[in-house]
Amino acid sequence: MQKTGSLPLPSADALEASSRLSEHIGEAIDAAGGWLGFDRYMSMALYAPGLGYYSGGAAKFGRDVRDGSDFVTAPELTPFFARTVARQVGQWLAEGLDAVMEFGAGTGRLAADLLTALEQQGQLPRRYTIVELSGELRERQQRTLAERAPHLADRVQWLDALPAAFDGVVIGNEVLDAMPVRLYARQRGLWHERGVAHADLSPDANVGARFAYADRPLPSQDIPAVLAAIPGDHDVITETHAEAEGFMRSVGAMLGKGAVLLIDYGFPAAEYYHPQRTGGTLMCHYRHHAHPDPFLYPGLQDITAHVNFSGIALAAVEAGLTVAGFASQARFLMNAGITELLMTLDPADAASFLPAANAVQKLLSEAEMGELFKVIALTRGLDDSLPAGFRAGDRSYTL
């Protein structure tokens, strides 16, 4: 359990509507004869109506504790993140293309920089479509567009689910991490897996301690493959990714003719399972301080688990997609002209490039976001020919 000491304590109005969100999840944990799956649990804790990280009104995302975030995006850290992604976007665009539709648009930055560097590039979109299911946060990201473009604001259009059908290019920065897993344990060489019951309470117990993991037998037939792959027998705790995976189906059956582009920090499977990780990736976000306790303040952090690409990769080929890139963000980054687009600006006028040219080696920095963030990209139906972002670096291979 994570030591409350050493995080910022929340309001009373914070430490209230955890405190409802819990009784929320202790009332499902009950009709559930007592334990839930890890994944339900998560998927409450993020999106329960009103009341979840995701569906209530925190401020999530953000440069430091001071705004009241959580944790830092790329397009919040500087708009070469945009201007460059949208270097990728215009390719396709270029293919007679006319629309683009972003999953999980945060606080509505990178639409109304891609938006703004797409004009610039002469290759505006007609119509810019936003898959949002929080309230709170699609008003935040409509103010972001009326502040930042808002000559292009009245081309964005929100939705709350995916169309039947759309033909375009579809964009989802750090999306996948924050769909729910589910949790496995292998212990003396057994498989179980690891969901959620009530904790047993000491008098001073606080709101993060009404909870607490409970392992279960997994039968043989239910193992899931990827996890009777993992030699030895030593202890393991790690994730699958049914809802990702699941969800890459539902935009394979969507998209016609386009692609999709998606950025997140994660693995190919081999590395994913490899035997030495044996702690899983399962990790939280409160206040730009990361720790390992999801049932500390439950709604007020956010819950993450990094990517399986293997698993994405196969999701969407099975969808009927054809796998067109992956690659590290740094090499993306870089093959998408980043570099040269911040020599845009005047090396000699220090107070403008210097912390301009901090930000994007934050994103390039292999101790930073360089490395372990990926891009993968999915199409159907467009030119063969690799796209820009994957010219050099290309690691399909490895999935």
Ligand SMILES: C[S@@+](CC[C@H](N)C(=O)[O-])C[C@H]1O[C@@H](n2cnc3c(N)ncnc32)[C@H](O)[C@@H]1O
The other form holds:
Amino acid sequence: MQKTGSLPLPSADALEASSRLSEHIGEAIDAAGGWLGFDRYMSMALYAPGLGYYSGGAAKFGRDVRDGSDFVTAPELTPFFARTVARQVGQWLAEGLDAVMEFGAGTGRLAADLLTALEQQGQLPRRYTIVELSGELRERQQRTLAERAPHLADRVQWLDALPAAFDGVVIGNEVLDAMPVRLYARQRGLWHERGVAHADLSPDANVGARFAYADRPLPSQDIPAVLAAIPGDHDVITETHAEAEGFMRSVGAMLGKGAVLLIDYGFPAAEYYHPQRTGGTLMCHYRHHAHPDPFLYPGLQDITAHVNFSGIALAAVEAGLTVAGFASQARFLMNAGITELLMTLDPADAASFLPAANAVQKLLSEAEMGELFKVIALTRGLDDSLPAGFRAGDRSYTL
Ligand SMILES: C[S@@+](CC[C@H](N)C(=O)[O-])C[C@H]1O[C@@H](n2cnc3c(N)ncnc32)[C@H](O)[C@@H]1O
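Since we've got the form predicted alone here, give me the form predicted together with the named molecule too.
What follows is the entire complex, opening with the chain shown before.
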């Protein structure tokens, strides 16, 4: 169990909200007979109405611990991310499309900066739709658009579910990693599903210690094929991603003509389920501190898992889409022209050039976001030449 000693303590109000969410989770565990699948726990911890991490009032996105935030994403780091993505989006819009849809738009930075860049490219879409589950984030997005792109804000509309049909470009940055996963543990050669139960409460337990992992043996017919294929009988912990794959199928069913661009951390299946990857990828973020304990402050911290991009590609292909490219974030951004865009700043103007160059370096560096983050493009009904962002270093063959 993660010790919280060195981490900033939540406010009394935040602790009270976490405690209320824990009550609901506890009731769900009881209603399920004492054991809840991890996917249901993660879904409640992140999305329970009004109390989940994304549906409640946590600050979430920001640059450092002083603003009460927990992590930073690429669009928050620098507008050069959105400007570069705009080049790829522009290539697709030029094929007779005039709408963009963004999933899980965070603070609204990507929306504001992408619209601004598309306007500068002379490719402003008629409509920009944000699909957002959280009312609190929708308000933040409206504020960001009013501040950063007020003259474009009236093109933006919000939905809380997918429409039946859409033609255009769909984008999602770090959305798939926020979708609930199921956990599995192979112990002494036997597979178990790892769920959540009440923890034994010691008198001095804090709110983070109310729940604990509980493993249930899996009948052999219920072992997912990707797990059954992991060679050896050494201990392994890993995840499966039915929700993200279901989401991909729904997006595929919705898309008439257009492209889907998803950016996230993860690997192809051969790497994800490699026998040497024994600890799984579940990770939690609280005040810019990454740690593995999902039971710390339910509702006040982010819980994520890496993406199995092979599963996403398969779900997309099953829905009739074509895999148009798969590359590391560094490759994608360089192919799409991030360095040329950066060089529009004057290197002699250190005050603006250096922070921008630092942020771009973070997006590209192998040691930071450049290699772990991947970009996948899925299309239907578009010109089948390779999209600009995948011109060199396309790794679709690894999926
Ligand atoms: C890690 S945040 C990323 C936010 C933003 N895209 C960024 O890059 O800063 C994950 C977001 O995905 C959203 N999300 C998760 N599942 C979703 C779904 N099925 N539809 C739309 N948004 C979803 C969450 O509500 C959250 O806003």
